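This document opens with one chain alone, in structure tokens, the form predicted alone.
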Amino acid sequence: MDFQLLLDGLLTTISPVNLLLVFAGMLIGVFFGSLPGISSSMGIVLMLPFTYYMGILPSIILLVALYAGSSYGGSITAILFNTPGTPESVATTFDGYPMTKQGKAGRALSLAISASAFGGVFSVLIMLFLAPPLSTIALKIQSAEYFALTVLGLIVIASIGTKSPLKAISSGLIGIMIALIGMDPMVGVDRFTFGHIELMNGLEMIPIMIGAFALAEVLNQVTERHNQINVDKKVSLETVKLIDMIKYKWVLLKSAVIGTVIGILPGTGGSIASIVSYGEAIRSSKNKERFGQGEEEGVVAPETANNAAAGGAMIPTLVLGIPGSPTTAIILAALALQGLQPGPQLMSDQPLMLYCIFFSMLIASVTVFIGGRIGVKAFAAILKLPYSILGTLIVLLSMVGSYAVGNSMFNVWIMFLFGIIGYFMKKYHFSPAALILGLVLGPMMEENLRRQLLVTNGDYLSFITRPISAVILLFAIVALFYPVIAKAVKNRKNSNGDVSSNM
């Protein structure tokens, strides 16, 4: 590594104009990330026209800072309203919203900000020093490994969102079935469309997510005749002390590693990273029963992972020219519009540009403390409204967010439909969260299963003969049977204890 170039990149990034763009991009990212339906991808698309008249470096700095800020923004509405601003924030609702209902919204938001900053900084440091070798390893990951990763994610569903693993798995399978609607990705034949042209492209995830979480929660509040949402009206960020974060050091570190590694894998992104990280937090916790009830680790783990995944996704994007996530695919297009060609030559041809991108993400991750507080104050003010008004605003925001996905009223009706479905799922103790995660995992699972079988002429053993795939599947099997084994061991110890006490 050329330390002179590293220093030049830092000095260039912290020049007044570029530093202002980093702050602006981070704030815009927090804003877009916190609005349901207006994801980081859409935020970058909306900002692209403003970059046409900017130089190459300022425009890229603005966009990557926006990307870093939006990774945190989704947690604000996820925690305050049970409405994830982005798909990456779905796992944050599991314990974030219960903390809000317990009057601990300020604590949850502070933990989310600290975890987001740690995950972002960790991944950028990894990106700064290990980008080339990590990208080389990522190229060895093929269809078998991606399929194994989705299986691991599906197993994790069994431990989230409901006390019944069977109902959680059933919800996840329904999500996978919904993901199959539309054109077959391999042969181009329509499936489950029932002759409706609107279903040819499948169902958009954002309207389903908004309906299953936001609208379902409004229906739940209205039917239970709550006049006001059960949260502390004076939401203010608590100061999270260093000792608090040290308490969660292993959760932070594991989640950051999981997020960075999964982010590096092309086409995955923060959604799967947060799911896997949340599942690992449950597996390794001594207080598994607290998850879903307002456990702080349940906020720290997914927020660390999805922000780490944002940095990790930039590694294959910049070094290989392969987008690591849908958002980085748009950043890749933005680079091309500016005349840059990401790939192996970027490191040698434009090293200063690369270091400036790294440092802009690093600064944006650190300054998310500022942007997070601004966003929280804006949304916390809304909580002071009576729920009759607040619920109406949430429904209106949900309609706007759903319509913004493709400018289609069809998506609005889908949102209303899944709002009703989500309401009844919660009422009968099924898991809307598992349904959304199944929707996320479904396309990736199907495509990689079929692709691997095509490549190997139908050899199912290829999933266990490849070392990385075999290891991931082994983890999935352990995760599946671990709760049963742990419960059996605990019951055996209890029975032995009872026998000893009676003797």
The other form holds:
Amino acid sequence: MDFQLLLDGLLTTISPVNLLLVFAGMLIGVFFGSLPGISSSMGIVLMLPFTYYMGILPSIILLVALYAGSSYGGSITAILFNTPGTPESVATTFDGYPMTKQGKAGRALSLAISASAFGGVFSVLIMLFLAPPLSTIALKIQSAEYFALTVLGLIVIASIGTKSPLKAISSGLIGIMIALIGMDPMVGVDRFTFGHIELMNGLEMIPIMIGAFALAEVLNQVTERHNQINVDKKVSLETVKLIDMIKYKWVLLKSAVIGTVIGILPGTGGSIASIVSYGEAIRSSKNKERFGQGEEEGVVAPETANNAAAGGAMIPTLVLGIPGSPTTAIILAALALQGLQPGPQLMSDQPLMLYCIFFSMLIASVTVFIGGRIGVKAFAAILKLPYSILGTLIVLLSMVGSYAVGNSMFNVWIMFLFGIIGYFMKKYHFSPAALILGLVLGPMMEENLRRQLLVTNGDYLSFITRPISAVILLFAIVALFYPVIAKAVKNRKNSNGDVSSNM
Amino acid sequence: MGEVIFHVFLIIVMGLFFKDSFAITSGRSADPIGPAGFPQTLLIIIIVLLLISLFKAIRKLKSGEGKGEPLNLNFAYFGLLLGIIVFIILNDLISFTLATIVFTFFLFWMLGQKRYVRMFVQSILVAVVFTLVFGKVLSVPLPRGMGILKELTYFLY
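Got the form predicted alone; any chance of the form predicted in complex with the partner chain too?
All chains and molecules follow, beginning with the one already shown.
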């Protein structure tokens, strides 16, 4: 590592104007991230015109700080309203919202902040020290491995759908089916459009997500007449002490590693990272039954991972010119707008840039941690509003958020439809979360399956002859049969216990 | 019973998708499974899983366990859905801002507020804030309505 460049990077980033840009970017990111339908990528696109005249380093500093801030912002509405602000924070709703229902909104937000900060700092450190070697490993990940990863992600669905794995897997597969609507990615023929031109580009994920989570939740509230569910007495503004986080050290570390590694894989990103780390948190927990009921680890794991993925995704973006996530693809476009040529030569052309990005993401993560802790009380105080106001705001945000995705009322109709479907899914113990995961994984799963078969002339065995792919698939099989094995072992223990007690 | 109906609904929808999958034109001959292969396999698995789940739901219903908690689809539920439909239609007629005032007022009333003057003021406030944040700050091209209302919106966003 070039320490002179490191020092120069630090001095450049903490210059008053750049430091101000880091704070501004972080705040704008938290704001955009918390608005459903305004994702980090949309936030960056909206900020692009402001960066035209800024110069390379200030503009990239602003954008990466925004990126870091939005990773946390998405969790605010996920925890408070069961409305994930970004796809990355879907997994945060699983336990974050139950915590809010139990009056632990302040604690859930604090956990999210601390976990986000840890994930963010961890991944930028990895970015700084391991960027070049990690990127060479990522180059070895090809279609077979991507397919295996999606299979693993899909099997994780079974652990999310706590009440009925069968319904959870069905929900996930239906999600994949919905993702297949539109033009086929390989040969360009239209599929399942039923003659509607609006369906040619497929269905946007955000309106489906907003409908299945936010509108479905409002419908649930109005039918259950829980109009006063979030009354003052139930809102505990307890904050998390640093020492509390030590309790979750292994979850933090594992999730940060999962997030960074998945973030590095081009084309993936925080949404997959958060789901995988959530699944891993369930798998390794002694209290599996508490997940989905407001388990704190269920907030820590996805929040650490999605923030770590933000840093991880910057690695292939900067070193190889291959975006690690949709948002980094836009950052890459922003670099091109500044006249830079993305690709392996970028680091030699702009040696200072890596260090400036490192420090701006680091400062943004630390600022989220400090500023977020102070702001927790303000965020949780939103819950003190009566449900007539809160419900109205959620419905309005859902509608505007869905409309803003493609500036189309068609998306609002989609949100409406999936609101109703999501309501019934929830009522009958299907899994809206698995549906969303299916939507995220679907296109990647199909594309990589078909690409691998195309490359190998239809050799299905190629998925298990490649070592990395084989290991991932092995994990998937273990995850699939784990509940059955665990149940068998438990039954055996119980029967042994009965036998010994009879003796 | 609702659970059984929901299962049947999903199976019918997936069945329609399966029927439509035969209309997908085949791709390149080199593509081993083609554009229809993956969705068809997936649909078969989904339908089989849903049938198993339906069978379980029917068995649960017959044993008396399946009654569960009632759905309670009350006035607020249908009112909210109807309100959203009207709001979507109004957007293209009277602009986003005015449609939001009407919709917000309706939702406040439906969700239990009774102080009409306060509701009216809050509705205007919410509509203006949403219009300015999304229409002005975030440059989202919000619907402008028709005629004179359309012209007036240009003063706001």
